[in-house]
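Have a look below at one chain only, the form predicted on its own, in C-alpha cells format.
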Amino acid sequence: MNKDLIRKVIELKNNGLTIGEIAEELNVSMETARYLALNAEKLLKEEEKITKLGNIDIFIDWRNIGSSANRLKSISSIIVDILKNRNIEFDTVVGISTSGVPIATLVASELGKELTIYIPKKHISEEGKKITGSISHNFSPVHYKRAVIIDDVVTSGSTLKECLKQLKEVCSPKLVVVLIDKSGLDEIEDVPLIPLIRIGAVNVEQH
C-alpha cells in the first residue's frame, strides 16, 4: 500500500469526487476505490493495516510492445522526451541486457549518443565461480562518461543496484529510466529512478 495513494484518495474525497470518479482518476477498480474511500483515514493512521504483497509478485507481459519495432520506437521517443525535459547532460546510454537493450539502442540513436550494454550476473552462468555482472566490450566503453541507464521492468531493484555499483567505479550515472516500476523506489544507489509506468499494490479486505 502506498501512503501517497491513500493521501490522494482523501484529497479526492474531500474535493467531492464520487467513487466512480476516484476509480477513474487512480486507475483502480470500483471495489478498490470504494474500500479506500471508506477506510483511507483509518489506513493512514494504522500503518500496520497497510500490507505489502510479500512473496506475491506481479507478472508483467509487454510483448505487444516488444514484438513491434515501431511500438518500441514510440516508447523510446517518450523516454527521449523525458530526458530532454529534464535537461540531462550525458554521453552514453546503458542498456540492461536483455530487454533494456532494444529500448536503449533506439534512445541512443534518436539522441545521437553512444551505446553501452551491461550484462547482469543473472545472465552469466559459471559453475563454482563467483559471478559478477559485466560491461560488454562489443559496445561503447563507459569510463569517465556520464550515463543514463535504461531497463524494462524493475521489481526489487537488485539488478540495477548491481549495475550502478559497477558503473560508479568508472563513470557518472545520471538517471535510470524504466518502462515499468514495481519497486516504488524513487532512486537506486542515490541515482534518480524515472518509470514510464509505476505499479502499486492495494490490499483490499474482504467483508
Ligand SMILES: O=P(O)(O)OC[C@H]1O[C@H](OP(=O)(O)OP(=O)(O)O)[C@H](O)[C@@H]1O
Second form
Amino acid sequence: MNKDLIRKVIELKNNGLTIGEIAEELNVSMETARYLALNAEKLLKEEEKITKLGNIDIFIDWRNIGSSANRLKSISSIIVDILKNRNIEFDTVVGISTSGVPIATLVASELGKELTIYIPKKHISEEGKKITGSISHNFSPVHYKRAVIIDDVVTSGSTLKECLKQLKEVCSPKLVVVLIDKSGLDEIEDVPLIPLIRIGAVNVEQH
Ligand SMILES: O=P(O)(O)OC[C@H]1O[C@H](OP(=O)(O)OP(=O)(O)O)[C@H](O)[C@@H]1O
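Let's compare: the form predicted on its own is above, so bring in the form predicted in complex with the named molecule.
Everything in the complex follows now, all chains and molecules, and the chain you saw is the first one.
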C-alpha cells in the first residue's frame, strides 16, 4: 500500500471530506476510499513497521549442517531431487565460493555432472586492478555449457547477480538453487531462483 496515499486519506478525512469527496479527490473508487478512510491509521502503522523490518538482516548459522559431510550430502540429495523433479537439463554445477562449493560438489557428484567454481569479486583483491569475479581454473570451464548455480544463502542477491551476469556472457544458466533465501526474489537476471527455505518478515501484532 502506498504510504503517501494513506497519509493523504488521513489528511482529507481530518479536513472533513466525505467518502465521496475523498474518492473524487484521489481518483479511486468509492469502495477503495471507504476502505482507506476506515483503516488509514492502522494501514499506516503497518506500512511503517514493514519499512523498519526491511532494514533488519538475519544471521543464518547453518554450521550444524556444514560441519558434517554426511549432513551436507543429505542437503545435496534434496537439491538433486528438485533438479530431477524439474527435468532440468544441464552440464555443469557452478558452486559460488566459498559456502556454495561443498554443496555444489556433492550435487555434481550425485548427478555425474561437471563442477565449476565461481569466485565472487568480493573474495578477490588485486591492488590497483579493476576487480571482477572469476571462474576458478582448477575446475571445469563453463563456456557454452548449461549450468545450474548453487549457493548457501541469498541476502541482497548481489553476489548471484554478479555471477549470473558473467555466466550469461559465456554459457547458459538454467537455474539457481540455494539453501536459504532472504531476498524474496523468484529470479535473478531472468534465471529462476529456488530456495530450500525462504525467510520473510511478517507483522506481529503488539499486545
Ligand atoms: O546475496 P548477497 O547479499 O550477495 O549475500 C549472499 C552471499 O554472501 C555469502 O557469502 P560470503 O562471502 O559472506 O561468505 P562465504 O565465504 O561463506 O560464501 C553467501 O555465501 C552468498 O554468497
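Definition used throughout: the rigid core is the maximal C-alpha set that superposes within 1.5 Å between two forms. Residue numbers count along the first chain shown, from 1. A quick note: this is a predicted structure, and the numbers were derived from the prediction, not measured.
Quiz prompt | Residue shift check between these two forms, rigid core fit, F139 Cα at least 2 Å | solution = Shift at F139: below 2 Å after core fit.
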